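Have a look below at one chain only, the form predicted on its own, in structure tokens format.
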Amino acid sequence: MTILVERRAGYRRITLNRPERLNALNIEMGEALVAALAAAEADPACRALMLTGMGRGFCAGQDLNEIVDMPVAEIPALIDHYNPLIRRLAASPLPIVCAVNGVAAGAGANLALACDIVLAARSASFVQAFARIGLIPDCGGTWFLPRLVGIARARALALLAEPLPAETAADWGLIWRAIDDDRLLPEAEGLAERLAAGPTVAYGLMKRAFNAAASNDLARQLDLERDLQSEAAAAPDHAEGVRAFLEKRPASFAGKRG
């Protein structure tokens, strides 16, 4: 199996499972990830996701052994196998925590950046390795990088293809936090549990708003916030959150629409 899916209380943990290839992507893995995301979103008991890698790497990017003899004309079709995965991660109504346990290179780095909260082991690194083989960043790399770290750093990361240590990635705002290696998975699991107990509907609407902000002007974004806020307010979790605040107790969110 190219991925492993574990059901936890309130969330699912998805593990990339090709450790002998540093979890390099292939079409089978990409399709398995899309299917796992769809299954999680269809399960009312699943309210968050956690993504990590098996072994010493997170994801080395595309498995080059599988494309070494691929005709150039087939490259667009290959990328079209992965683009639905990136779209699904970014648009999922579930909050997604990514625990980068080792190198995240090429498409593997951008797979991580498509998630909502990215933690990385201090020993991990992020490499936009495409230039090393005469390609450009794909799987959303040219979209994520300038928005996260600015155009100057994005250009240098892509053109130089140098590894970016996890701590620097955190300092630059590429990821949320760098964590001691032995604390990475417990920290990520704790975040997934916290999100699984939160206002799921509001989380999904937040993601929609942030995604739209990249192309909206202020006026359109204000209108969108108004409309999405109406949806959030209609969910039972809003009323529960207000009651809990007034009663000075922790909220008990159900994660359901009204």
Ligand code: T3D
Contents of the next structure:
Amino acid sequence: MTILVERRAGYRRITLNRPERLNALNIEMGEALVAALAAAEADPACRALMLTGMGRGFCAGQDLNEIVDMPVAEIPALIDHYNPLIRRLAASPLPIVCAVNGVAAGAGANLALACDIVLAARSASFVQAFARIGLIPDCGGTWFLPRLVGIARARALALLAEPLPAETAADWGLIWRAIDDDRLLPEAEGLAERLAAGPTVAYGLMKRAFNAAASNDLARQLDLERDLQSEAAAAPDHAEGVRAFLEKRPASFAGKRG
Ligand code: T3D
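Following the display of the form predicted on its own, present the structure of the form predicted in complex with the ligand.
Let's see the whole complex now, leading with the same chain.
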């Protein structure tokens, strides 16, 4: 199996499972990931996701064995297998924590960047490896990188294809935090549990707002915030959050739509 899916209390943990190739992506893995996301989103008991890799790497990008003899005419179809995955991660109504346990290269780096909160082991690194094999960053790399780290750093990461250590990635704002290796999974699981107990509807709406902000001007974004806020306010978690504050107790969010 190219991925493993474990059901945890309130969330699912998805593990990329081709450790002998540093979890390099192939079509089967891409399709399995899309199916796992769809299944998680359809399960009302699942309120968050966690993504990580088996073994010493997170994901080494496209499996190069799969494309070595591929006719150029088939490349668009190949990429069309991965683009739905990136779109789905970004648009998923569920919050997604990514625990980058080792090297994240090429499409593997951009797979991580499509998640909502990215933690990385201190020993991990991010490599926009595409230029090394005469390609451009795909799986959203040219979209995520300048937004996260600015165009100067994005250009250098893509053109030089040098590994960026996890701590620098965190300092630059590419990811949320670098974590001691032995603490990575407990921290990521703790975050997934915390998000699974949060206001799920509001989280999904926040993701929609951030995604739309990339192409909206301020006026449109303010209108969108007004509309999405109405949806958030209609969910029972809003009333519960306000009551809990006034009653000086922790909120108990159900994660349901109004
Ligand atoms: O054509 C298209 O447009 C398709 C879309 C492409 C999107 C992309 O993702 S392009 C970028 C593809 N990825 C890469 O170019 C990265 C290739 N890998 C590396 O540069 C290095 O492996 C790493 C920097 C990631 C890690 O280096 P290191 O020294 O820690 O490990 P290693 O020894 O190179 O790799 C360990 C094994 O994994 C090794 O197998 P072996 O020799 O033990 O049998 C290696 O061949 C295998 N492996 C690593 N990456 C890939 C891979 N096998 C297939 N495809 C890989 N991408």
